[in-house]
Amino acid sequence: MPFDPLFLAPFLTGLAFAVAVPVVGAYLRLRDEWLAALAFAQMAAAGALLAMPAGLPLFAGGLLAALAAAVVKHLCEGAARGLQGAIYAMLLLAGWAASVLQVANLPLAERLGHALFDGQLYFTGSAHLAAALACLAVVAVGLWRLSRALLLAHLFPDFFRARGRSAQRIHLCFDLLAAATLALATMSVGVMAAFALVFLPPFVAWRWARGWRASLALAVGVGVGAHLAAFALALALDQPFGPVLAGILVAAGLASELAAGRRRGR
């Protein structure tokens, strides 16, 4: 069924995000900023809902809202050290409040709100596929350029300072890349499914991989495997894609922890 022409575009759209989002999630987990992903996804949903009554494209509204959230996060972190977790929470709550108010007051927003939160991948089309493929290309090129600097900034925080440089520009570029990725994924797979992809595959990879490149490969493998299983299972059971994907990823995370606990107990 995934290769039926009716389902091919949604299948490939989800597959592209199943590769791109876990890779971004690995860097977010490295920086202990995985909660920012949920804030970006929620802000993207709010932006898409706000774009509809304004007559703007939904993709544009979601993308701009997520990028604005990344800029706010960056500015607040630069102004006040230790504010990091609070910024994520405030952005998350702001996006949730805006989304719920839109759904409650605009009848047309209700259906879109359900699609954004339930993750109705099967209703995506060629525009979503083009956005997913573009996102995958940008993530590949962007992280190829940023990866070394991000790793140096995390593992050797004095490296840039010793050279009279700042890592803030690198962090801002990555924040914008992560926000754009989460925004586009949210438009296709939904808020919580996008968060599950960004959080749980790296969570599993951190437990079992023995190096950075191995962790990236394992995170992608978990994301792709979960997508394949969720796509087939949701079609067979006639269920929304997002919750099925999130459930499979949660099961993978729990199984990983149980297996690791048994290995330690031997």
Contents of the next structure:
Amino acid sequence: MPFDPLFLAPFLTGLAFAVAVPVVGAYLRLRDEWLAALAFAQMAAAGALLAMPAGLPLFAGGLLAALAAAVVKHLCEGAARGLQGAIYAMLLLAGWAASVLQVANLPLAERLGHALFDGQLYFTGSAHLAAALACLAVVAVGLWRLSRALLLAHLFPDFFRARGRSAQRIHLCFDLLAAATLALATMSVGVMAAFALVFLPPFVAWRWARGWRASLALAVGVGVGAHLAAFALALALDQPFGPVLAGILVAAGLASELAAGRRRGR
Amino acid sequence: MLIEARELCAGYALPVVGPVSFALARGEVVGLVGPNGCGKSTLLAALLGGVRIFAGSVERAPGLRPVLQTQRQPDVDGLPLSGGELLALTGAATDGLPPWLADRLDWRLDRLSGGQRQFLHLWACLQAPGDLVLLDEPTNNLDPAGVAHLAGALRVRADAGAGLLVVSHDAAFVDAACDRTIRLPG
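What about the form predicted in complex with the partner chain, after the form predicted alone?
Time for the whole complex; same chain goes first.
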């Protein structure tokens, strides 16, 4: 089947997120904060829906809501120990509640709500592609600069502190980066597909990679492979992209666990 | 002089250790010993400003680059990080690693034994660029070969110009590795 040029922008948009989101996911997994990704995605969806009646660009609404969630998470972590896990759940529920209430009460929000939750990548255009490429560039530069500090603060917290460096500042920078990435990904591939991309490629990569850099490369490989397969399959079967991508990634995760179990059993 | 404590009393809500006075110079390996709960780890933290100072003072050499290794180590099970990558994080040199670790630097940390992981973590701090090295119970989980190798590595590091302060319950290790000992009362 010839490739319709109409699908080029959606394909490249999804491809950029298939590279950027798993890399961010690896660092969220390092910090055991992968659930925060779902909270950021859900808040981004709520923000985009809120932006519509307010007359603001959807991207701005989603991005601002996700960034606000990152700041709230950071402030709550500093204010009370033990709140860390709970705040993700509260943000997630707040985002979900706000989204569903808007979809239920605003007729115009219903269509956008379905797009955000179903993950209709094929309806994205040049603005989404520009946002995806900008996101990829920011993730590449941001994590190139933050990576060593994030690993050092996690593995050698006392060493890090003894050198007079602030782990809190590093973590805030990363939270903002993760929130922005998840927000932009959510508005192109949908809430659950963005979450699948952030969670499952690193999950598979951590099982098999022999080192950190190899795990990042493998996570990107899994993300890109799943994107290629999902794009072709969803198009051929005329299905929404998000669930197909999530299904392929879940299958990859299960296959990885089965293979690891067999290997251990030998 | 790298660091000097004068009549230092430090702790958290209440003082835990002190008053204690000592100084540490380049090229020295000093042992810090005492019974459990006497405040050895708190004293290490106080030297770097990590706990509350109730009385006395700490004077540090200008531009001091301290390195602190504590007993607190994160769980690395499932983490895809090799030994070589761990050492690169702190900028630690691999020269001088014992042969039973040197040929396993490309292994994932969670494939190594607890003692091997402890030694790598310790090495990452000990060999990181810095002037002042503070080690808290470095011989935990190490076998005799590891303890012996560590004692030699401390001397090499001191001879290269660093000052080392080592908290340990291992009297034989302190005797073998340290130039002098500070004993905290219980």
